[in-house]
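Heads up, the chain below is alone and in the form predicted on its own; it's given as structure tokens.
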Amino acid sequence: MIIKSIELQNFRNYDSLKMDLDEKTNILYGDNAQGKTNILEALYLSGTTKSHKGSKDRELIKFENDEAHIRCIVEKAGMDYRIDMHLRKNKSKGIAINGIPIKKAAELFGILNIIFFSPEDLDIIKRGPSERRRFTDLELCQLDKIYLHNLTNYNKVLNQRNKLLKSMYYEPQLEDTLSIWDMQLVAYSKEIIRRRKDFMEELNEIASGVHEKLSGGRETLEVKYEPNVEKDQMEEKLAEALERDKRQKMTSVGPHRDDICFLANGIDIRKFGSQGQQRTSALSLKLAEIELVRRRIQDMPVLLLDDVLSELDSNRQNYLLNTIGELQTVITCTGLDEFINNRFEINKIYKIVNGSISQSN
């Protein structure tokens, strides 16, 4: 699959964009807070409705308009598709497919798949089990139907008990009404957790071969899935934790708590593992999760790349390099030497500059 047009109006900083893409290396270079990022950003929302930032779509119109469109092409196993998006302040976005509306973000995806590689990314072992939850979420939601239907659900149900839970410190009687919640909670949760384990496990096989290869042989990873409940267990465990529950006024067990954990040469480099080593594994995970796309999909992903290859080292940014030569890629950058001094080869160049578009040699 690749994308082979972008078009924007009233999209963050740009009143009007049309850019065509090459099939392989897309470079977007030009100094900071120009608009580079915000182009990654609307790609990304066309595959997956989301923004990477996880910003709300009032957030992405251009000031002082009430609305903003997006429209990409996209061409799979042969097939052109037309993937229209508009954004408005006070309503849930529309998207339409080859001019047909959809109701549901899920007949979307399966169409683009896109992968987002960003120095956060980098970071994702040393900050919170929320980032490292939103990682499988995003991988696995564009995957899998069914794991989104569910993880949706899972996440209203668990919304409805919460408020619940607080409600019941005015009204005690409501407690009788608990269980309705409970039993969803569990029947969605054991799917979820089901999911993110076989998940985990084909995504620690490819990146310890990764990692062996980045590190040189001088390390080995483990990736593993840290359920917070194991999947047989959410009934018990949500009955055992009530009162706690009822005294926090929020749910306190369950996959919304759940965590990755990464053993280098079988330390937990969360708590002990230097800068480096955290970084070398993100690195190994954001490589694995492509070829594991690859593998699912029968098809290569689209790669986005926004200013990663400042912050890696010359060996890191040359394993990168060399990785990704058969993906359609688009790479933000401030300048073009790290490209130059290793010797990658570049198909398109843009220059972006305060919101406008100009092509390079």
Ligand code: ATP
Given for the second form:
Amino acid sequence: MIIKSIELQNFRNYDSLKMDLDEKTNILYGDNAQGKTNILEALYLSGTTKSHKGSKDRELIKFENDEAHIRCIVEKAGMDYRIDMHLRKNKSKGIAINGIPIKKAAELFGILNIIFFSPEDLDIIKRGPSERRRFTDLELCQLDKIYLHNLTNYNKVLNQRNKLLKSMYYEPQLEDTLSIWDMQLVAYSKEIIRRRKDFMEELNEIASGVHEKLSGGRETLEVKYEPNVEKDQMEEKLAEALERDKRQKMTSVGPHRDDICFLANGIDIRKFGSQGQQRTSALSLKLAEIELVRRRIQDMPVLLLDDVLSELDSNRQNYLLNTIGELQTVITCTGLDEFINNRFEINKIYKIVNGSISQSN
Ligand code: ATP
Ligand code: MG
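Go ahead and give the structure of the form predicted in complex with the ligand, now that the form predicted on its own is out.
Every component of the complex follows; first up is the chain already shown.
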């Protein structure tokens, strides 16, 4: 799949923009705060309906406007898809595919698979568990509609259960209704845990191979799923935790507390890794993600690299650029210097200045 073009209206710092993309490497360069990341954000939205930063719709609309539009043309398996997105200040967004409105975000998934790679991804190992769950969820939701369904419902039920735990503090008789939520929580969590486990096993297999090459054979990497509760123990653990949950007025067990463990040469580098070990392992993880998506969708995802090249030494830069190979890639950077030493073909170069673009070659 490739993105052929993107059009923006009143999106972030753009009044209006139309940009054609090359099917291989596209570079967006310009000074800070000119609008490079904003374009990547719009592309990511077109594939996933969500901002990579988790921004709300109304934050995406240009200041002092009430609505914004994104139009993205995607080619997949020889067919063109026109994805239109209408962002509104106080309503949920409208999405249409080839002019036909869709009701659920999930209907969009599968047309455009996007991998977003930003400097924050390189810090995923030293950051908290919620960041690592977010990584898993963002990818799995794109790949697996049933996962998305289960996760959405799990979060809804979890919310309700937590509300009930709060209300129970004043109205203890409400405890009778808790089991309704518990049953659902158990059912959804089983599906989530099972799918996360499969995902992590596949990711581990690929990442360990990548890491061996990246580290020149000096280090092994194991990526291990750390479920808060095993798939078949949720019911039991939930019951065990009831008194604590009542005291704390929130649910203390379940996949919303999962984590991923990273072992380099057998050592947990979340706690004991050097900065370099953590970043190289994060790069291995990200490269593995690209390969995993490729296998699962049997097509090429689109790769967005937001300012990551300047974060890597030339060895790792080269490794990343070689991996990109035939993927469609959009790269942002502040200068073109970093490409000069790379034998690397750039197909389209755009300069971004204060919300407008010009093509330069
Ligand atoms: P950097 O190199 O620092 O990463 P960038 O080119 O990636 O810069 P962006 O993150 O794309 O910059 O942001 C460009 C500008 O968009 C920022 O100055 C920001 O203030 C502005 N901006 C963000 N949201 C909105 C909005 N809703 N309306 C108008 N402008 C906005
Ligand atoms: Mg930026």
